[in-house]
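Only one chain is given next, in structure tokens, and it is the form predicted on its own.
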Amino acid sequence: MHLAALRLRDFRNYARLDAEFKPGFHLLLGDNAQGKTNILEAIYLLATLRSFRGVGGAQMVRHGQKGYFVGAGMLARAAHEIKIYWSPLERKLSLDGQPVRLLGDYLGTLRAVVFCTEDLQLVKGTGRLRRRFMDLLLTQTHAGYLPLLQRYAAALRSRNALLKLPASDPRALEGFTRQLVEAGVELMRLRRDLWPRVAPLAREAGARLAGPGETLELVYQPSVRADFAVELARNRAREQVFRSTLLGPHRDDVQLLLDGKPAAKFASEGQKRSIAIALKLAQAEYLSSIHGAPPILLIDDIMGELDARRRAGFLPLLDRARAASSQVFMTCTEENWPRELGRDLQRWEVKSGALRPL
């Protein structure tokens, strides 16, 4: 899989961009605030339909314009054309000239994993971010996961709306509770099955990054410990007080342990950074194992901040990407690009919203 062409119109600081990319390594060089990360953001948007910066569509529109367009040509087992248009009044997504009706039919067309400074929040932030990490990984590898997650979210919204009423209809509440349990049990099963496959990959990546003597563990923590329906019934009085559904997959978390201790509390900043990178390396390795080829890797200006040992932790994945004729897009300045990548790469200059090969 590789991105063959990228087209941007009024996206971030790009009024117009038309670029073609070959398989291999692409090094985006330039000073800060020139648009390097915006290119990675556009590629990630094509893969996941969201920004890795945690912003909405309005923040990605070029100043003074009504909307943005992101288009791509990609090659995998077949060639595909993707078009995304966003404005406050209109949103369009098409694949090979046909409107996309169901997101589950689209997601997975282009697979990408991003490494960025925001990843640190996977360790330091709330459980919502780790749930999103789980959901993205399962969406990229399990065709039925997104529709299931959407069904659960719809039942949860309806159930919470009823709980907020002074006097809710018991029959309606029971109906949405039944929908919640049916979808929730399956969500938790898929999440529970995921971690025995991903945790060893994260542990191995953590060992490469940190060296011997530190052990990383990932422990799935569902908020439901036994029977979901029974626990909901037991919590009904508390739900009436808080007017909200207090347990279920929307409250799940993943505990990150370093040498048996919670990483968020006991790990140093450097260790937290290594754990965040290990999680993303595990994501990329897992996608590679499922689909038989590495995803597109998007590395946003972090290699220059890592010491030689931690940079070396990337090399097995980068070597596999090279061997599989996949793609790596990496941003950095001229001063801090990692020389150990060698010269087998395409260098691009990014300046004031313009991209040109060097």
The other form holds:
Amino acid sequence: MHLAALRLRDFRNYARLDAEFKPGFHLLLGDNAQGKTNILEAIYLLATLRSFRGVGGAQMVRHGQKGYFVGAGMLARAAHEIKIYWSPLERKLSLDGQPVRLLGDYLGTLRAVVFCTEDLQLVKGTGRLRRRFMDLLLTQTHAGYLPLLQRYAAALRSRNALLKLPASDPRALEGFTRQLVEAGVELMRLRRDLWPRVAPLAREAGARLAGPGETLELVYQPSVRADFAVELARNRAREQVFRSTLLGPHRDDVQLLLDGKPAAKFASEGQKRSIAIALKLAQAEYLSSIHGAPPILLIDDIMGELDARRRAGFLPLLDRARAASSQVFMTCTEENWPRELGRDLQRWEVKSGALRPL
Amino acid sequence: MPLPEAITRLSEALGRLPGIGPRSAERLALHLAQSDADGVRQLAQAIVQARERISACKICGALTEGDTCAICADPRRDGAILCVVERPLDVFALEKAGSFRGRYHVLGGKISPLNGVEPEDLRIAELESRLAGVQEVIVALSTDVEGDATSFYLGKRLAGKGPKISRIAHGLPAGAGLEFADEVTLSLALEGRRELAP
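Given the form predicted on its own above, I would also like to look at the protein as it appears in the form predicted together with its partner chain.
Then the entire complex follows, led off by the chain already shown.
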């Protein structure tokens, strides 16, 4: 699978960009604030319909313009054409000229994994970010996951709205509780099945990055211990006080342990960075193993910050991507690009919202 | 040159109709403004008449031109079976299928806490007052979260009041192969399986 063409209109600092890409390794070179990361952001947006910088649509519109357009030509087993238009009043998403009605039908058209400085928050930040990581991984690998997650979220919102009413019919609450439990139990089952498959990949990647002797473990921590329905019923009094659903998959977390100790507390900054990268490497390898082809790798300026050993830990994945004619997009400033990556790089210069092959 | 105000106003009104976007609305408005005046007058009258004549059936809540709808007035319909639906439109859909011989009850929506719709905003009390002589209530609501929660609620609220409560099966569309069904539909179809006659 590769991105053959990218078209941007009024996206970030690009008034207009039409670029064609071959499979392989693309190095986007340029000074800071020229628009290197914006290209990665556009590709990630095509894959997930979100920005990896955690911002909404408005921030991606070029200053003073009404809306942005991102279009792509994909080559996988078949050719696909994707178009995204966003403005505060209008959102359009089409695949091969047809408007997309169900997100689940669209996601998976383009799979990408991003490596960026924000990844550090996977280790340091709140459970919300680790849940999102888990949800993205399952959405990218399991066709039924997204509709289930949406159904759970709908049941949760409705149930919370009922809990906020001064008085409501207990049978109505029970009706929504049942929907919440049905979807929630299935979500937890899929999440529980996921980690035994991803954790070994993360452990190996962690060992490659940090060297032997440091063992990374991932432990799924559901907020429900055994029986969702029973535990919800037990929490009813507390729910009435807080007027909100206090347990369920929306409170799940994944514990990251380094040599048996919680990484967020005990790991050094350097170790935390390695763990974040190991998680992303595990994501990329898991996607490759499920789909038989590596995802598009988007690497934003992190190679320059890594020492030689950690860079070397990256190389097996990049080699595999190359062997499978997948694509890697990496941003760098001229002075710190990793020369050990070899010769067959396609180098591009990014300068004030324009892209030029070097 | 901007469009004349009368056309903009018409196009705004048309744009509020379901399924009509800003561009279609403008095209329709321009078309109407240039059409034969008699035809347009007839259309306007038809719209006003439809609105004035149509009201909700006093018994079931479906759309009718009189006090009671044709189905509630039809003595050949089986009064022992009531089919509960969300909207008047659903009655037409089921009638088109042509296999249901009982009567209907339109709830007027589903329980929707996010839109401030609570059980008492629906025609559930009216449903309860119709239960005398009814043997079965078939709940035929949508299968989204709110529809399913409302079905569950009705099951609880009507339990022990006499009639048997059932809900329509969810499953594969007729004539479709398994490979085209989504996973939710497939698992519902599995859940709702029935024994084959020996």
